[in-house]
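The form predicted on its own is given below as one chain in structure tokens.
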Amino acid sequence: MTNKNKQMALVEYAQRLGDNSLILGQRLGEWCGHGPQLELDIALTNFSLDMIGQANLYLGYAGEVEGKSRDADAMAYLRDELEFRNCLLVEQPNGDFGQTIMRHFLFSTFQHLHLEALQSSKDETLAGIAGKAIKEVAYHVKFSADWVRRLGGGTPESHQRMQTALDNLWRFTGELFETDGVDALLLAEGIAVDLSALQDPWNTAVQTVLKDAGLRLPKGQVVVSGGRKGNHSEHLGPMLAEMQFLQRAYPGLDW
């Protein structure tokens, strides 16, 4: 692999990781002041800050490797929808509290496994980010799994809401394990994570919690994907319009 190909692949890879964290962080931030309880409001807001902090590191690194004088803010606020590389799962609307928790459980379980493996990356920057983020995400997994169990095994209404959330979100989970040329190039260099190796432990971890919650896996659903190639759902554009408004209205503004 040429140095130029490696550079381009590394920028793409760091953007994917950063965009996942940024978009989910933005979604969780929408709960600020709207949580069903004060404790949950604070928890979701703190999770948002964790994710945005991760995004700042990943996107800052992407800009550094790219070498075009784009910092993390430029990456976050000055790219259009088709340039974002996040998976579709994280951009799905919050819905009710049950859907937010289910989305976070499905993604954070994957993210924790990914960070565990990324700590062994030959890229010291990515490995360092993973080492910093994994403690935060470990708590995200525990928190969301506990709430999936609690709501799934709660009242008939809470159980049905969690089952509906799972049915709505499950079709987006297959994309988490899809690979392409970027993954292959960086995997050969010892930089990227082998996503195929994460699927079985993810399935085991997720299905254990769902069984405890009395929830059933959806059957016969096709995998919906495309986010990592810039093909997003109808939900990302409006979210970006709100998130990016101030920077685009007053470009380069310092506070």
Given for the second form:
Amino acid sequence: MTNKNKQMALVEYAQRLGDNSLILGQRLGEWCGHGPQLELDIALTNFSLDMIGQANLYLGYAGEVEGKSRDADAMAYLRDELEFRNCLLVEQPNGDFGQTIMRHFLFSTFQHLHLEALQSSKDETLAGIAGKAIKEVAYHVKFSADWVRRLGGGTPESHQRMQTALDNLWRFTGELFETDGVDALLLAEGIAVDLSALQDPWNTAVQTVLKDAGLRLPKGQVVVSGGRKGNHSEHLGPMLAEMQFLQRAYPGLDW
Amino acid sequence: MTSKERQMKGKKGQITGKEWPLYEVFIRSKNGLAHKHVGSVHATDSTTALEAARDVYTRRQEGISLWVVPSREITASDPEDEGMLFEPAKDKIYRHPTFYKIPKDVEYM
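Moving from the form predicted on its own, what structure would you give for the form predicted in complex with its partner chain?
Let's see the whole complex now, leading with the same chain.
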């Protein structure tokens, strides 16, 4: 394998991680001022800032490895929809508080396992980012799992809303564990995380909480994927339009 | 957020008038110091109260330890008793240990 291949794979890999954090961070930010309680409003926007902080590190690193003078802002604000590498799960709309919590629970449980493994990556920058982010995400997992249990086991209405959220989002979880040439190449280098090894622990962790919450797993659903190839759902475009508006309308604007 | 907006919405969105209970929040800013009252949060139980306190009051590295206490568990003195309770201490200046030198190694006094 050539250095050029490795370099391109690393840029791609850092973008995938960065875009997952960025898009979920932006989604959570939409709750600002709209949370069901002041305390939850702040909790969700804290999470948003955690995610955007991670995105800043990953995308900054992607730009650095790429070597075309793109910084994290250029990555976030000046790429088009087809160039985004996030999984479909994180771009799904917030829906009600229950759906936001369910999405966050499914993703952060995955992310925590991923970061745990990424801490021992041979790439020191990625390992360093993982070491910082894992503390943030550990709290996300606890918070969201607590709320899944609470709402799942709450009133008939809260239970129904959580079940609907799970039914809606479950089909996007298979994509989290898909691998391709980029993963294979970097896995051989000791840089990437072996996603296939995360699926069992993720299933166990998720199903334990869902069982506590009295929620049932959707049966026989197809796996929807394609986000990492740039094939996004209809929800990403409008969100990027809002997120990127300022830099597109006033290029280079700073404050 | 107004208190009306804080009220939980029940089935079909009607206001049920049921607010989450209030908890008082105490933070220890560093080891060796006592927990200090910093404010309050609304929460459904002590677990969520602790999470809410963390989310609302420790965003700027304010502390290393948190306590939450249901506000209803606090018994407060009556403001009308202020004279009776606190005025008598005013002229007992000799109770202040100002005649002692504090050893250098004592950090927090």
